[in-house]
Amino acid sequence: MRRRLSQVQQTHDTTIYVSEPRMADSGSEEAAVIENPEVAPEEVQQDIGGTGDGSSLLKKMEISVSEAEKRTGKNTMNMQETYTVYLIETRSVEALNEGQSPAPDTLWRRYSEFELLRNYLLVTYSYIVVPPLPEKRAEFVWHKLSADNMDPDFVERRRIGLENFLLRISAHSVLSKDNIFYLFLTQENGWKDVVYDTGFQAKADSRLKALNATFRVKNPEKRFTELKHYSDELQSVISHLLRVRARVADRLYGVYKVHGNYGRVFSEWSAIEKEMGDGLQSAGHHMDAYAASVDDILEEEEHYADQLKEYLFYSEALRTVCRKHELLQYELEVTALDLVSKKQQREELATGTVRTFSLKGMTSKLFGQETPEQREAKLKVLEEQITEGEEFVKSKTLECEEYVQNSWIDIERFKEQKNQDLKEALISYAVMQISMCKKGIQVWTNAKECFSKM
């Protein structure tokens, strides 16, 4: 699975150009280096290939999550807990291409550290469809597969998912160049402190702000509205598909296991038959082998289901990009309305006429008009506020336009990646089903031959 994904992702490498320093502050290598002064810019350029040519880290470093290990320790509440850590191995591709076989650099990470990395990327690169993590607890599984997050089979599947998560980021032309990500792969101790020192949490938009923007934005971008609807529909379709697959897997498990009863019955029958005994016994062996093969088949099928689950979680990543755009658009609209209001106040103050009801107008009628000096002072303040407001509107408009441009480049990259990945996953799933059916045909063909020899 690692090899297949890495090939697909390198094929769909796309460079995202950020034209203004404001956007670069949150995502460029230079900003990351400033936030972590222990790493020199020259070292980052050399280590992760930040040359601006659009190349990804995956072309320079081989990355794998090679094993998982259960550990016991004390949490922040000083209570005993059992948790799983994952071993990340990295090797230089250049050394491997030169025929060398260097020992990999290794470090251990908990799932919570992968979550912290992704949260940092979501905030820092809000215009990018950030790859999702594998599920924390199993869902949409067939009934014989444990949903316990400490179950060895589930931990193994999550290990594969975490490796895929790192490969997705490493293949991305922007995310792969982030210094925090590079340190995640290479610096075990103190990494979390470096992440928090970036101040990314302070930049995170609150859920309340995002929800408010969703309902109050007046001129939403049509493409993002359609994308949001598409992500909802994609999530719904894949959820239904996974539920159907789980029900089919349950029934398939039952059908296979019932074939084990054939084996038991044929074996018992063979004991009372002389001429037919050998044929019945052989047919029973074929049935037993067929019944026992279902566990491996359905575990293999679960890996294909995990590839579909990745895009179930990708749907939320798409909505995150849409919500950020709604928030930017809402802030722009509020800023523009405030500017219009101030210009109207300036006109009213200059002409001495109040076009709309206001507390100021009522006060003037009750206590008399302002003096010319007071009016001039207020006009001067308003002129300054209007000048600042016009600059702020320009800045917000440019920020919104840049976000649309940069995010849509990445969304197009994501669409191409999604089409290729889902096509491969569904074809592989179909091939597996065909193979499984052929095994069933072969079992009954063998049984037929056994019966013919009786």
Given for the second form:
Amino acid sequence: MRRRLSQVQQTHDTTIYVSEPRMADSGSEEAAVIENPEVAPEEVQQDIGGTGDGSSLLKKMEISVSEAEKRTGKNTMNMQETYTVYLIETRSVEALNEGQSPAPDTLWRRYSEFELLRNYLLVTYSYIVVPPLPEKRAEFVWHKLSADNMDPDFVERRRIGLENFLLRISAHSVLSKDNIFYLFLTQENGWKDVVYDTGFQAKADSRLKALNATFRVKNPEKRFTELKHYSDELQSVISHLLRVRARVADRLYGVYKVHGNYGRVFSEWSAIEKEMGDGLQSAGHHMDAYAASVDDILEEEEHYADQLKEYLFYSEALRTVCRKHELLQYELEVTALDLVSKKQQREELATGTVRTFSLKGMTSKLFGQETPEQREAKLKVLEEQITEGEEFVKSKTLECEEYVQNSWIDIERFKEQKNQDLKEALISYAVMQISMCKKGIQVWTNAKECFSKM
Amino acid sequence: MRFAALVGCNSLHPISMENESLSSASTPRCNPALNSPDFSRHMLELDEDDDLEVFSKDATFTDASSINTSLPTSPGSMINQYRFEEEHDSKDLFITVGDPESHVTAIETFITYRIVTKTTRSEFDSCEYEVRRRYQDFLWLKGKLEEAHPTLIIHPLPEKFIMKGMVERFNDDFIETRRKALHKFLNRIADHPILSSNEDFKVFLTAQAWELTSHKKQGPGLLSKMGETVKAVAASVRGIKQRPEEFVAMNDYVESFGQKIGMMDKITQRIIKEQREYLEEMKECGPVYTLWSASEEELVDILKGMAGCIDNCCKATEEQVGDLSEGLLPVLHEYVLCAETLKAVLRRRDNIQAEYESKSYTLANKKADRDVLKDEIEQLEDKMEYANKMLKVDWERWRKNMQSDLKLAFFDIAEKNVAYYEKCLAIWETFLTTEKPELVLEKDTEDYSQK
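Please give the other form, namely the form predicted in complex with its partner chain, since only the form predicted on its own has been shown so far.
Okay, now the whole complex, with that chain kicking things off.
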């Protein structure tokens, strides 16, 4: 039974993204990536088996992360390390539909490569809410579950999470078309170099820059401010829920397992009783069954927790998009302010009045005015700068507007997806609870029978 | 109206007018064999005057054991009497324990319980009695019964001191649990063919407070009581030569049973603890979902629904924990105490045997007073045989009661657990029908593990 984390939908994609006119354009998509950190979707035309019709990769390619294996090797510091690799299998959907069952193409990837892919996507598609990876280290664990990354249960849950990650990307109308993503699925060796060669790391906004912008931006779009609050709330509430759930799981485990002791004592006790012996013995078996049933129950619950965790991490992705908006907006504001100040300088120079206090003004007062030629030269420079500045402001404004437009399309898509997924998760939780209750009814009805025969 | 009559009744009760040794003389009406040598005409229809005679005759007998030794008939016929009573005994003595009340004096605070007795037995002057008793009184009664019938199995009293984990001696749950246990204690005695005819038992049920106090003061003096204890200790130190096989088996059983039931008690306490902690954590869940619903638009209803379900399940869990701690745990605890009672009974039986054996030993080794010794030995032998037979019969009785008590308790808790899960099931199914009706319809065919 292969478990999917969520029902990643194959959708027909008909949204249209606004493209930004590029100043320096080039034919190859890799060059485009290097020069333009914000890549317009239509620029990235990959020919991946003919997906030019705009539909997601998922329709063309069946992707799965089917296995996990332990490897040992030397790391960058030349030390021995043990790590896990995951097997990615891909198959052409067309071939399957035609009734063929070709062997899948396979390659192995480790978690750090997934991280690299995601970081690349984050930088390259900053207006998209990029699907999150499963957690790096086990968090919100309840005591029975190991926090060890090598633990087979953790590895299995991670495998499912990684598969889900790939499916989400391949279902996305924009992300699925990315070449780096395609190569991730198909080219095992040298893929890392290709990614680094894109130079995306240089284009990443520094944390400091982003933080600075968040504090200083004056007019972010109201929708983004609201979205940021929402993402904070979502993160807080899901964290809380996960913490409580972990404690509840702990306690539930305790309740069920202690009943196992009943089983043991009933069994021992039945040995010294005549009439009650049989009843006690069989009741004891049911108590053992009851105690054992909690393992399956909690495994199911873990699945629910994983679904919540995905959206916990999604909230971070949402915040990233908001921050990018704030950054662009801030840069625009800074550019605009700069332009205003330059225009003022020009005015002062032209009219000779010193309206604002400036060092120049003071020194000129102290050491004498400049010659008309000097002033003329300065004015010329300023005019050039102002013209440049105006162009800059225009392009920045456009960039900002387009960012808002494009990102909001993806945000709406995300909201739909989130509502659907969370609804499904909650319903499946209810289904789980029902199943748990039914098991309980069965066990205790059986025990009741045994007691009545005592 | 009845009550006033009772009061009048009691004060004229022939028994209470006697200043002689009332307390020690257990005079089971159905077993007149124990009264005096010429009991035979007293089978079932004693009238008061004969009774008085009997008492004054036996006034010199100050302890139960010496009464028992003057049996003109064999223990065998007495046992038949016992069995006969059991077969034809229909319940004619109903006792309820209720209405706990707190009393505060300068020295202490204590609780009294109202004991209401309804009976058609002839030895009771009235059909209905109402008295108030405190725990100390119950302890006294138990002591007297044990004295009179060392090898009968008396249902245990609830413990004197608070159980581990309780905060207050007088909190409501504790009082209620104690009340139930006291109720059971008295009713078990009432159901017992021999014990229910015990005089002290009757006094306990019927006497007014001052009467009981004065009655308590009578009885074997401290010195004679001490004498008995010394004898018993001396005998047990010497030990017994060989325990009869059936009592060896009983001993082994009681050891094992005590151990098992003790473990059951501990396990149940642990389950209650875990369940309570589970409940505490669960209670936090609902509010989080409600909080979440405040940030959402489309998911508001389903999140609120979840919160509701979880809160309702919490209520059901609370009930279930209550069932465990008020239903199963007290019963298990009673039987932990029973095991101790059984051990004490077996010890007393052993002591009686030891007493006999030590006297026999003396006879074998001392030359003096052979005749006196021989008489004493015969008495002790009869006493021992009587004690053994009583124990054997009562043992069967106890086993039956134990089985039925425990069977009922386990059955009950299993039923309550089924009901608990059914409640929770209904809660979640209702939720599902509102959120995803089509799922509920497909329920029978779908494999949930696929989700």
